[in-house]
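One chain is shown next in structure tokens, namely the form predicted alone.
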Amino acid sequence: MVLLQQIVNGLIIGGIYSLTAAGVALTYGVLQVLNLSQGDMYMVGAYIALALVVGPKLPYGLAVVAAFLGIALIGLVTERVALRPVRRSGTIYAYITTFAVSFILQNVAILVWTADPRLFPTRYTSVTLSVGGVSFTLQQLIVFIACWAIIGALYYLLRFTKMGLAIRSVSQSIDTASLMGIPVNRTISLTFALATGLAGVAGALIGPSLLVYPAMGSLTGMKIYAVILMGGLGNVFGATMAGFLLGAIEGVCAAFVGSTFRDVLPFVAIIAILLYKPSGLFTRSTS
């Protein structure tokens, strides 16, 4: 029972790394460049979800509404900013950039929020619920369905819209794509803005779950890129897939290890994992 526990407490935080790195995986098809600044998106998603819940009493869900466009548009400026400029000069100038934007989200958190941790309370958090001998809270049930219906809503834009058919023909070739009458551009800013909003998401959904303070989006950042290299690079699916079951790896290691090595333990596994093989678990050529 405790490992069946472990295994759900992990899928539920395998939703956020989900989240989180399918956002990599849609920056990284259409532009080549990992956004090193994810995790901090992450971070600030879970303060503006905390500051409008605790400041102005927003409805949470509200607040988790305004944390994906606050983010979004915090990522809409960045590509605009940061990316565009040297998206000709060579990949490392815009992992150059991608890391100041990272430092600089979380030097301007210490500054408005301090470096302190914070609660992040909502009405759901003391909510316990019990289902076959395993409990949960209905935070944590909150958190596990916004996953999923995010991934589906996603998914559907990516295959079914006139916006994921841009975003594909872009991620095969931004010279092709611009032949064909696609605004790159605009593509490209749309899928930043739209990447960096899931992590903006991902923070709010799991802030009142744990800790809120400006370096949590560090640990995880460096789960996030793990991910999406188990999941193969690029590939939404595989990101999304690769993120559950890192979380459910950690459940297992919390069960049978202890969860002084929950967060070690699952990058020997991705380790081995890329050992046998290399290009990802869920290879696919682009997302």
The other form holds:
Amino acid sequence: MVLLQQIVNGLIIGGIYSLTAAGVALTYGVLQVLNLSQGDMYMVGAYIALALVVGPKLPYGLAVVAAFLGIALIGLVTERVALRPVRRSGTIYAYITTFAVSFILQNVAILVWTADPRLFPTRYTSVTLSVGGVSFTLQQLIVFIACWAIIGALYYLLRFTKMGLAIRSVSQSIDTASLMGIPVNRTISLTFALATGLAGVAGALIGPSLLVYPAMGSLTGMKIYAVILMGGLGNVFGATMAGFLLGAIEGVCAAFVGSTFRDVLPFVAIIAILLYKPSGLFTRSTS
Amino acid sequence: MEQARAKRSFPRVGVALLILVLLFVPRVVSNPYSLHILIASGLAVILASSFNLVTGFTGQPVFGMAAFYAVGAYTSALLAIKFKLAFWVTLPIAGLVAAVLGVVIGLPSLRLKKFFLAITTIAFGEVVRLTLLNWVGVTRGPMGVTGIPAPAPIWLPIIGRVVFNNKVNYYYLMLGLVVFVVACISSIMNSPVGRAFLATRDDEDAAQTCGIDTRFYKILSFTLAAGFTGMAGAFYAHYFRYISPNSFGFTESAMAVTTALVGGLRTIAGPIVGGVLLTAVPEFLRSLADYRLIIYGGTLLLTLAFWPNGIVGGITSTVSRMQERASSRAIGGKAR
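For comparison with the form predicted alone, kindly provide the form predicted together with the partner chain.
What follows is the whole complex; the chain from before opens it.
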């Protein structure tokens, strides 16, 4: 029963990994750039929702949407000032500029909200449900459902809409896409905004179940890189599946070996996976 | 030929002068705080130079330098505390242990390229940090290691007995370490080994066709960079006298990358310029306290947007452009 409970907990946090990682994978697919600030976008997303729920007492759902929009806006600005100027100078420079953004976000968060962890209670955190001995809060159930709904929406967007088609063609080749008349810069901006917005939603969703503090994005950010490697770089749906998988693995690990070494596991797992199958678990081998 | 020799001898004179100036710095700058900033700059220089060796010169993106830094620091500190070994013994051991870890972290580079390698090294860095954090029996976990002894006093010819109870002597020790590391890296880069590194970076297949064992050179560059960084870690431990897993997180790794890139990747001078600037400038901004790190991040963004090859690269290309313009003007004058 402990095992089942831990797996359920793991799957809920796994949904958060999935959303955040899907954003990183999307950015990687389009720009071949790892966004090192994704973890901090997630953190700011949590703060935006917290501020709106505690301050003007907005309904939680509206706060989540606001977190998405707010972070997407920050993402737009980030793409313009941090990624576009170095797009032609090699990917390693883009890592550094996104790292600089991460630095700025974390320190702005400390300045605005101080470094103290905050509680983020919503109406749903105090409602506990129990199914067959496994208990979880209503908030966690909402998180789980919301994650799957958003992943579904993302799938629809990428597969069946014109914007999705543009994103997919830019990710194949920026030059060819621009020859085909796709507005490349606009597509990249929108993709990046969407990708960071996903992190914002993830933060807003998980905030009520955890503490909110400026460094909360750091370890999550690191795990996200593990997740997108497991899923295959640039593979958005591989990343979402790997997110749930990592959550489940963490849950199992917490049940059997205790939580001490739980955080080490994802990193050991990716090293092992990469050495065994360098292209990721969810991609067909192309070479 | 004559010109080539003149070009080479100039930097040597320059370097000798620079070292001479650096030797006299404590005579002018005597307050401990400024010396502390210089010592911290030295640590940044070693980290960035080592990163530059493996990433800039050999082309293997390593984003987990803090792993070597941490292992060097913990090795030296724990040996000094548990076995009462002197710093002068633990320093090379720390370098060696970190170098061995370098081989281990280098092994994936034989199979993985670019981003995959970058993330694998990030993961290794986290594994090391989280292991230090959770292996409480040996590392004391989050409490960190306290009571690390200062380096034992040594006798030096001419100077006499040196006791490490003030920042001036630490400054000289740091300077020695920086000169040692930079000299090693620059002489490696001027040797056939260095050319093999560059060949491995530029075109692995072509290098292999020319009979260069790129696998060996990749591992070698990891090993050397790890060894240097491990020694910097040992210095860190015995200078601050306290270490904890928090001192060696992803931020430290990213700082090594940042320092090298802002100074100028693929040059010997770049990491040095970057190390001094990026350590000293945030300190000068202290009066702006809360905004300091935000300004720092903004400066980083601006530098890379306008000088994609870093400060040294930017200056070099500006100078060569000016020379070109001057020489073309001279030719144009003759033609007229």
